[in-house]
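Here you get one chain, nothing else, as structure tokens; it is the form predicted alone.
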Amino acid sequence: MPSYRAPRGTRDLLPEVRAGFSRLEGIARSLAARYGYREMEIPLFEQTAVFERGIGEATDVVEKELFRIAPRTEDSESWALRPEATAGIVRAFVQHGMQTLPQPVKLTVVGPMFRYDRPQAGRYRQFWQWDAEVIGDPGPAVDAEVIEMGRRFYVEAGVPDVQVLINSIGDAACRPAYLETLKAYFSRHAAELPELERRRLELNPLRLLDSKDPAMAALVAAAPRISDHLCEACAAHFESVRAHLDACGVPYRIESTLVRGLDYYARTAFEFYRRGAEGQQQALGGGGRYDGLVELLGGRATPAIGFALGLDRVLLALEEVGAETVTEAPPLAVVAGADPADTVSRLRVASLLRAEGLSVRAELAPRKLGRQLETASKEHAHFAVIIGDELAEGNVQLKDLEAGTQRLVPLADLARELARASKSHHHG
């Protein structure tokens, strides 16, 4: 048994799994470019206050799931690994003066996040997300565009039956009165509340609607609905979001208990689920509007909306529906040699082909030609470039491993021949 293992709740993305992640990342980056987003990177860790202030101290993320980093004695700052990307992106937006850029600013990040969560199917302590943020547009049209882009990601990834759940959680004008109503309701049932939820009742009763405790299900279902308490502006905004979704042909369902788990949301909130798999632990991704976060992190008041879509969850969903597994692309060709010892010629020819942009592997072990070709076939290479005595006259043998044919090709024409074959051949 190995002495060392990956930490509990993490896993190694072996090549056969990484290929699936690369495909999803490619779809995300393609969509982001089509919708006008600019990719950026933020640190894997931030000052703890960025998350405590931005996400909210009375959230599961900060209370139970934050990976805090123990600083060295000479460091006075407290840090934590990023549990999500929005707070870090907004911190960067403020720090680098992006409010002076033409608005809105569309930013995207793809990468790992960290939460000290209880490991289970689809939930890892290191997990991957595609995050997209639009900062500087208060209108309902951009809300619908963000939701439509998120749903399109699942369509292009091949996840079937993904539905959109939406809600409005009001704003600073109407939510305080609703929170008082909600607090009064849950206070009447205080004896039935789990200990954690009793504490949240005092800090932020909205969090109770987001509770993952099964004992809360009946109470949450009977709780007052925020849709009955929206101010005129929030109600109009939500109605316009729905009209824009209808215009784009995006099907959705209004979910009155959907509040998301983070404090910075306002007005539009949304989540993506596979139909029939709705539940706290089954969301494929989600997001919402957070018009107060930029100001909270030191900027001037700026509206914003965004989402985070979990790539791990998508791979799991594809596995559950029996989608074809994405594999690494095999090499177009393997350079082999009749003389097992002549690795110099094999490496030289492979280097020439790689310089032309071709995917080529060189056989650098001193093995007999039969073994070299056997390995190339197992790798599903399309061609074998066989170096023999013909090289002295500037020629090599090009063997089509799939068709079983072989012909003499001038070395000067080899790259062109392989490039033409590469365009007409589809691996996997």
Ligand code: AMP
Contents of the next structure:
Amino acid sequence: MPSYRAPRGTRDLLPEVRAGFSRLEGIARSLAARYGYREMEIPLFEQTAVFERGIGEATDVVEKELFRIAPRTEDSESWALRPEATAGIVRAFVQHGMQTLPQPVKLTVVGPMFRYDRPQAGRYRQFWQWDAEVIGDPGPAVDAEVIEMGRRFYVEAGVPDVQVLINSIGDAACRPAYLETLKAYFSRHAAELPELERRRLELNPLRLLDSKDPAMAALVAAAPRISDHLCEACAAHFESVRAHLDACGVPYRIESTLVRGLDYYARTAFEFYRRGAEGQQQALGGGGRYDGLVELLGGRATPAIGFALGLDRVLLALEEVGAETVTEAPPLAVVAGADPADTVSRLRVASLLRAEGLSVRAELAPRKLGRQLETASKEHAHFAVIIGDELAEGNVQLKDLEAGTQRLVPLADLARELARASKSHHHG
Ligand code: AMP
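Starting from the form predicted alone above, please write out the structure of the form predicted together with this ligand.
So here's everything in the complex, that chain up top.
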């Protein structure tokens, strides 16, 4: 029994799984580039205040799930691991004066996030997100563009049946009145509210709408809808987002209980779910417009919108639908040798080929040639380069393991021959 294990809620991405992640990251990066986003990195941890202000103190993420880093001395700053990327990206936007760049600024981050939550299927303490943010465009066209890019990610990743749920949560002009209406409604039903929800009623009544408590379902279903309380400007914005989605052929469903519980969020909110998998822990991704956040973190008032798509859940979804797993590519060639002891020649030839950009494995164990070739076939290498006495005249044997043929090739031509074979192999 090993005595050390990965911390609860984290997992090692073993090579097979890592390959699946890399594929998703590749799709994300390719999409981001195609849609004009620039990739950046932000630290894995920030001053705690960035999250407390940027995500909100009355949220689960900050209240319960923040991984705080214990300071070593009393006067050191208080830090926390990033539970999401938006706050850090906006902090960076403000810190580096990106308001002076041509607007909007489109930024993307791919990487691990941390939340101290009870681990369960699809919920980890370290998980991966693809995050994309457009800062400096009030929409509504860009809202649809962001949603369309998110949906395309699932299409290219091969997750079937992903649907877009959207809503408008109004803005500073219309939301306050709606919140009063909502508060009045839930207050009338205060006796039916579970304890936790009753406390939330004062602080943040919107959060009651996405309550995880099953006892709330009927009350929530009958609650006043924000869509019936939008001001004219918000209603027009929402209508235009929908028209742009329609024009791009993006199907969506309006979900009136889809909310974001913070003041700086405005208007468009959306989530991605697989049809038939719409439970609490099953959102594949989500995002929304956060027109008040740049200002809240010390910048000039700047409208913005973005999303965070969870990569772990995409891999789980792919597993569930039985999608083919990513296989790592075998080496093009294995460098083997007739003299088991002559590892010097094998390593030297392998090194030459690698310098030419070829993927080869050098057989460095002092084993008999037969065994070396057996292993090469087992790992599906296309060729074996066999070093023997011919090396004295500058030649090696090139054995095509798939065709079973073999011929003498001058060492000087070997890289070129292999590169050509590699190309026709891949294209054939
Ligand atoms: P959120 O920032 O909470 O809207 O999360 C965006 C996406 O990240 C979700 O839709 C999930 O796919 C993913 N996600 C959030 N929290 C976790 C977690 N604890 N474990 C795995 N994935 C997560």
